[in-house]
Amino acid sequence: MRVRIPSVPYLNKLRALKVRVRLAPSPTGTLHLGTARTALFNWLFAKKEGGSFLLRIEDTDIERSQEKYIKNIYQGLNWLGINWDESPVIQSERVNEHKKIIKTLLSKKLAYRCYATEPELDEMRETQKRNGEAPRYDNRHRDLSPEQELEFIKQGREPVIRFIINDQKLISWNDLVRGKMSWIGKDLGGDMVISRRAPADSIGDPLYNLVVVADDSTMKITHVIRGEDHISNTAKQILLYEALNLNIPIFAHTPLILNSEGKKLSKRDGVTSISEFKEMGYTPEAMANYMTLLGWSVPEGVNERFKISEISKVFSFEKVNKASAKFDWDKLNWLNSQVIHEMSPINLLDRLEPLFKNNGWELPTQEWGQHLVALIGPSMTLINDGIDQAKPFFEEPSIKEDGKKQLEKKEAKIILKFILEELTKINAPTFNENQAIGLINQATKSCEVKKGLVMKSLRASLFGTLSGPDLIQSWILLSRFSKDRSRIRRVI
């Protein structure tokens, strides 16, 4: 295939356009990482170019559909933030539509009805194998005479229907990615499928090249931006457009998704679901800013940690690389760290109070929960991780190894004894950062240890373990519903 950059001719072609472009994915399964990237790619050009994103339910595969997909895929574009401009449309119910568009092909004799049977194409592949040809139908069925179709429907033969390529049809287009792009009617496998076996006297259900282009065109769409998966389905397509004489869109095809090992990802990588990476913790806008960044290079002077708000100011597809992207998820992580620590403790709390609850955790006051997350947020680097680091405010932890060792100094129970009896005489509620610095001090000098000591007994008591959040706020946090001093008397 020969590549070239766009034409100045076709790039005025692309400004005079009112942008119209889609996601159309398919209610199969749970939105994927990939389809999701596509439609963020949808979003941002149709956002910079001040157009309009539409969404298309592709439900035509009745057995494997489910309106629980629906649903997720609904859902996770909402999450992200991935707002649509019109209803959204369901083609299945256009499938009438699609059957008159396939009458008008074979009225024009640019379709035909093909008897060959499953038995009958096998042999065909088979040969063409031994023979070291590639697989494609050999339009045997194309000319058939009445007489032929007659004894055919006698035998009981339900035929698909195929629409005709010319094997010498050259197919270009100048894609926004890759430039000029180039096809032979021969390598697009024979004669192309478009609806499934019925009787004779009927239509099937139409097949996907034939309602993309149907459905494309009546929503308008002007650019179609999709995997580059779809490549060969955009030379087949571009016939169907000619052949019905409608508009051709213009076409982008973005780099595929690939795993650490270089493969395109998929379920057998794990996560790969939207609604997977949320129930992991990961936030909306680290996704959607990772996402973006799956293929797209930042251009000079924007930092790459961004809202997607404002990056669609900036988005164009000179940016977007002909290679596969790699997902990493260690700058994922990375992103959604800072996504969390740049977050108000409101919001913050936001996020968490739900998981919270879940476990049952009530918080004292709004205040006490801010109080909370401001000190856990700086370590976390998924949403979940927050369930783990509160837990111990909530729930009294077991006593650790390390933390047992530190108990079972002698000096420790004296330490401890020391800070309960002085705890008695301080209002809990009202307990705050100066009487804690002090209350240490004062048995760091009356218990003669050095202040390490005191702490770390202190710390071993309240959460069994040396390590932790800040010593001091966390202290405070327990203090307020005195369960500072139930933790103490339980080591003593």
Given for the second form:
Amino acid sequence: MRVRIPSVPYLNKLRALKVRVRLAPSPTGTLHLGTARTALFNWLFAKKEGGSFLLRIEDTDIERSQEKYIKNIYQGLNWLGINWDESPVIQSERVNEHKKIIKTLLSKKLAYRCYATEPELDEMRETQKRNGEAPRYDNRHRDLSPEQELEFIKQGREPVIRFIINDQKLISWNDLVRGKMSWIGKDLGGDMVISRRAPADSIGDPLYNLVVVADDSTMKITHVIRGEDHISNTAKQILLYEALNLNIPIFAHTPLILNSEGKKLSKRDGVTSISEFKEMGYTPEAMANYMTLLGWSVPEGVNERFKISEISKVFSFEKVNKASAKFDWDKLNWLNSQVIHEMSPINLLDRLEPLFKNNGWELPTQEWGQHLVALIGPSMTLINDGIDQAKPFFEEPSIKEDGKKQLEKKEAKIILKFILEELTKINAPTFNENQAIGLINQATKSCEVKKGLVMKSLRASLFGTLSGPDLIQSWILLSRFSKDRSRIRRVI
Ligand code: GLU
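Switch from the form predicted alone to the form predicted in complex with glutamic acid and print that structure.
In what comes next, the whole complex appears, and the chain from above leads the way.
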């Protein structure tokens, strides 16, 4: 039997099948939770398929795009551990390419100049509204004669360019999340504007649907994974792919993220940008873990607490839900506390030390710092909780109501005087657990009181309140600076 050797074009086609996905954020604001979740799904899919994850900065809205937002987007993705495989494509640098494509569409008579003015369009929409019709462009300038065009130009009108959408045209695709999707041309709002107004002898700024198709095609994107708010854009973009005779990518529309009231998560919900979550003290590990769960269900037997690098092995669109995802603060907080509780003291200190420094708090030694974070870590939910919890180890706390009550007990002063006296015989920096326990037992015996009374009085003197982490360990930490002595002294 003869073995068929594939021809070169066939091999090229195989190579082209390598998965290439992209995130295409507009730098008109900080990296939004929804965009970051889209980034994650793209990244996870690329990893799973051994493909590439790319970035494209959609900065064609010159007025609203800002360099600082581009930086924020890069930083946010880096922070989450989402790396990209090639230099980001900057959309505004490709404007000549986009205009070339518009010219092609014009020359093929698939697009035309529309001279309708804004007041005319407003009036058209008003009439449609009055008649109970959905607002749409009525294609009024689709077939202008050269004379009519000339007349409009003479009037000084600047046209937009519109791409022809056939009302009868059926558009369908197999969505990786939503299955078979179908649209009919007449539901797409009439012929689509693909460039802004400009003098008739030029081409105005190319618009979103056109540039996305041009760029996704040039970047050889195989799968377009984005939020479901883009579904109608997808229908329009498919028409452009067809008109330009380009390969149509596979689409996956991910569910929206809703707030607890079931409305689309927005600025009004307070925090929505990744940098804000970071500032609040969420860890990148918990954020990435939680965002993956926003719309994706873990396969059976897989724990909901995971690292994204591991979960990429089992990520698939079959488990991405069609229904919107509700943002659940309790779950995010739970995941964040898990991440913190699993951290080694060295790692936790790494995250907290910059925050301590911001407050002017210096660590006597790294070992002391690790001892401190090991003590407070188990009760932390957010990294920032570490500030409040570490504060009494650096700054003398005020005496709270419960502490005051305890210290007013007549035995309290006797106990504390005894302890202070004994402490003068002990070397502060080497004060250890055995000595601390011994001293508490001695005070219990000598002052003839219950051990609980000794412990509570000691805690009230050292921290001004009756609640806090392990007393013995806390005391040892304080004694490193002899702070235990000064604090006891101030209350007796
Ligand atoms: N710049 C668009 C956005 O931020 C990109 C949409 C797309 O992925 O095509 O929504």
